[in-house]
Structure formats: C-alpha cells, structure tokens
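Consider the single chain below, provided in structure tokens and representing the form predicted on its own.
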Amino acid sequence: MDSRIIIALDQLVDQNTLITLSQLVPKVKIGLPIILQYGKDEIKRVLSRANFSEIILDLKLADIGSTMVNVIKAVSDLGDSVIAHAFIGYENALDELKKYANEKNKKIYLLAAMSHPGWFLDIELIYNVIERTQPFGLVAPATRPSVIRKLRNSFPNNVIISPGIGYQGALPGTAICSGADYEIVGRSIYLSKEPIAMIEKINEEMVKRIEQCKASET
C-alpha cells in the first residue's frame, strides 16, 4: 500500500533528509512560518532534489480576491496548489482566487473545519462556498471525524486531507477510515530526532488501523 501521509513542514529539515521521506511519502504541505522565515530561494534549494509527487502551499489565505491572488502571484513558483479558507465565501474573494488559479494550472483546497479544539462553525454553513468554487480538494480535520463523513458524503469526488495527526491527538488511519485521502503530519516528524524513523512508524500505524476499519465492515 502506498503512504497516505502528507509531510506539513512549519520548519525546514535538512535536504537530505527531505529527500528520504519524500520517497517513502507522496506529498509535501509547505507552511508560511517557513516561507516567511527562509525565504523563497532557500526553500526552492531545499525542495529541488526531493520527488514528492505535489507540494502544497499552506498560505493561510482569507481575505478579498484581489489580495489572496497577489499572495500567490509573489510565492506560486514554490508549489502546485494553495490552501485557501472556506469561510471567506465566494463573491468577490474565492471566485477570483479560482479563476487566477486555473490561469496558472494550480489547484486549490478548500479548508472547510479547522483541527483545534476553538473551532466552532457549523461545517454545513459553507457547503454553498464549496458547491461554487468546486476545488480540487478539501481540508477536514482528522480530530472530527463526523465532519470528514459529511464532507465525503457530500462531495464524493474532492480529494480530502487531513491535518491533526499525533500532536493534535487523532491517530494515523483514523481520518482515512472515515473518508479522507490523505493524513497530514507534522510536528511528529520534523520535531523528532528519527524522521525517517517516525514516519516509518506512522506509515505501519495508518496501514494496521486502515485494515482493521476495512475488517470491521465486512
């Protein structure tokens, strides 16, 4: 089975170290906390040599149009899809950052529910936003399960990831036996001494508790 696993980097690991787990994962979420504190050439330097096979730009977008596309304007080079926030709604602000996204080929995810515990609105108030942006992907949090459900019953053709494995306290597998594509992990990995030895270790955690979910609907 190939890892499900998205490695989300608010801090930079070494290049050769990058290069490793983007063997053994398919995919990279790059955070702003190191956009801002590398800058952009020494995180593309960093990248260059890894193969994930998509990196995704975690720019915390939520504002009006015109703004969130000259964010993207300034970093789109580093990566090939954005994660954009839902609540912001459609009109005059995801419309446009849709349309200037397709211009340049990048995808977009919508962040439809947030992974910590403050997090309190209803996730059915912005399923109008996702109905008319239609973006590539979803971000749903492994700590609410019952959103992802909803959101996969929903929207049984967007591509789900999801963020709050390990620190956040959902365990890997869990967000995928209730829908999502994807588990996003980062603190566990590239705060720990072993990173290859981590994911390893999360990597056999997902697979066993995706076999025991697939065992217990049969």
Second form
Protein chains: 2
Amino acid sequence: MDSRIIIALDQLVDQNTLITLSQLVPKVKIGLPIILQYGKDEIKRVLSRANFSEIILDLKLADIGSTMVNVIKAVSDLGDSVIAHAFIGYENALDELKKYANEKNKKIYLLAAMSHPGWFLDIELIYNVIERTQPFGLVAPATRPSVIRKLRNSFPNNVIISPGIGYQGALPGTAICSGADYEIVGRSIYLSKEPIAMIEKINEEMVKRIEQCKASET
Amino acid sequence: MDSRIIIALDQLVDQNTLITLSQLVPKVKIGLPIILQYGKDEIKRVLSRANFSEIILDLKLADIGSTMVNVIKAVSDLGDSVIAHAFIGYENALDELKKYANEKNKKIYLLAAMSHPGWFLDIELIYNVIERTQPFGLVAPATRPSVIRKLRNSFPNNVIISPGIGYQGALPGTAICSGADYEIVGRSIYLSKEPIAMIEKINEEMVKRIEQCKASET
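Moving from the form predicted on its own, what structure would you give for the form predicted together with another copy of the chain?
What follows is the entire complex, opening with the chain shown before.
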C-alpha cells in the first residue's frame, strides 16, 4: 500500500531530509507560520528539489472572497492546493475563491471541523457550504472519528485529509479506518531527531491498523 | 473631533501618501495579502516613517493556539494588534493566543461578525468566546448595525472597529452611530487617485452624520 501520510511542515526541515521524506510520502502541507517566518522564496527553494505530488498550503483562509483571492495570488507559485474554512460561508466568500481556484487550476480543501477542545461549531452547520462550494477535499480531525464518518457518508467523492495523529493523540490509521483518505502528521516528524525513521515507523503502524480495521469490517 | 477612521491597506500606497494619511487618521489596518505579496521587510519600511498610533494586523487568525502564536511571532515586529476569529473558540485556541499577546504587549481584536452575504453564524454563538477571551477590541460590520448595537450593549468596555464603509455600502458615521468606536475604510482610499482629499471628504461626512445621530438621540 502506498503511504497515506501527509507531512505537515510547521517548522522547516533541511532540504536533504525533505527530499528523502518526499520519496516516502506523497504530499506535504505547508503552514502559514513558516511562510511568514522564512518568506516565499526560501520556502520555494527548500521545496524545489523535493518530489511531492501535492503541496497543500494550510492558510486557514477565512475572509471575504476578494481577500482570499488576493492571498492565493500572493503565494500561488508555492503550492497546488489551499485550505479554507467552511464556516466563512459561500456568497461573496467561497464562491469567489472557488471560481478563482478553478481558473488557476488550484484545488480547495474545506476545513469542516477542528480538533482542539474549543471548537464548538456543529458539523451540520457547514454541510450546505460544502455542497455549494464543491471543494476537492475536506479536512476533519482524527481525534473526532464520528465527524469523519459523517462526512464520508455525506460526501463520498471528496478526498478527506485528517490531522491530529501523534502529538494530538490519535493513533496512526484511525482516521483512515473512519473514512479519511490521508492522515496528516506534523510534530511527530519535524520535531523528531530521526524524521526518516519516524515516518517509516508511523507508516508501518498505520498499515497495520488499517489492515486490522478492514479485517474486522468483513 | 479627532478622526475615527482606520485605514485598511489591502494594497500598498506610496510612502509619502502614507505619511500624510497618518497625520489625518489615527490607525491603520494591514491585510495578510500585502504582507505575503511584498514581504515583511518592505511593509516595515513603508510603515516606518508614518506616524500611526496603532498598527492592526488583519490576519483573520483561525487556527489552534500554537499555530496562531507562531503566526504572530513571525510578524510581531510589524504591528501592535492582531485580529482573530471569535468562532475558533477558546480552549487551546484563543486562550493561548491571549496569553502570548499579554506577554508581548499586543492587543487582540476578536472578529464577531462579518459583512458578506454568506456569513451565517449568529452573533450569540460567539458571546461566550468573547467573554472568556476578554479581547481589547471587537470587529463587527457597518453593514449590520443591529449587530453592532447588540455588541455595544453586551460589551460596553471593548473598542469596536467596523469595516464595510464605502465600497461595501455603509455610509460614513453609521457604525459609530450604532455604537462602534472606529470605522475602517479601505478601497475608497487606496483605490482613489486622490486618497488625501478622499479621506478628508469621508471624515467630514462622518462627523456630520455622527452629530446628526447624537442630536436625534437627545
């Protein structure tokens, strides 16, 4: 099975490590803090020799349409996809973002629910926004498997990516067992002294858990 | 009456214009798009000789606490205050942001409601978050005066700043008449060929409307 890990880079790792990581996992997610800290050019340089099939910009966009479009314009050469908050709504917000993203061949992921305890919005509040925006993907936390199951049932054709593995407490494989397509791993990798060994370990654990849950389903 | 205008810079104006503007209005709000487009150093250079009493970074933060803190860390030398979304919730989100902002002597504005038609969250959903976070200020749209009135009644001690004047349809002074402290004006100024004359015109109109509404109250 190909790896279903997305690496979240909220801190930069050195370029050689990143190149090796890109041979082990398919996708990378880049956070706003490192874009602001290092600047676009440095991030572009570090990513340039890595070989990820998708670079997701985790900007957590949550503004009116024209501002979200201007944010993407400013960093469009950095990535293939962008994460926006579903709660921001459709008219004059995600409608304009979607239109621009389509024109520029960028993918949109809508953040449907978050993992931290303070998050209080019901997933149902956001269904209508997801239906209207028709995003490429959805983001939902591994720490809330019931939310992932609901989203998978209601949106069978969207790619679901899921943070919360490792430091935030969810075990590798649990989100995929609930219906996600990819699991996002951040601190466990970029804070590790041996990120390559760590990713291999997480990958193995993930494969095992997925095999177990598939077996228990049949 | 001192000007109650906050200039929203979502496009850069030249440094001399900005210096003159800073003599006419007290505060400026800097958007994420121009920080990403020009880079921190250029924004800092342009702002360096202007004389605003407060520089508000409109980052529309909406992430877990540690990420919001990392975003502020990356741009902390640019501004005095930062705007975050109230809907992101308190535990492990705004609690951590508030703690960090206190330590670093930065002010937080919580975005309580937005002006675009797609915004669907009831203001009441967010009251509890505002009460717990105790932000310096609140952001609420001039296009929804009833929301401003509700916030003013419930949070008499918070500074309320209000976008939506001009291009978005609200007339200068309307938000202040509803209880706001400052009105944010963006496109009307930075898209104008004569931004200085424009700000004087808006200021005059604002003063007139505020005098009228004060007179009608008594």
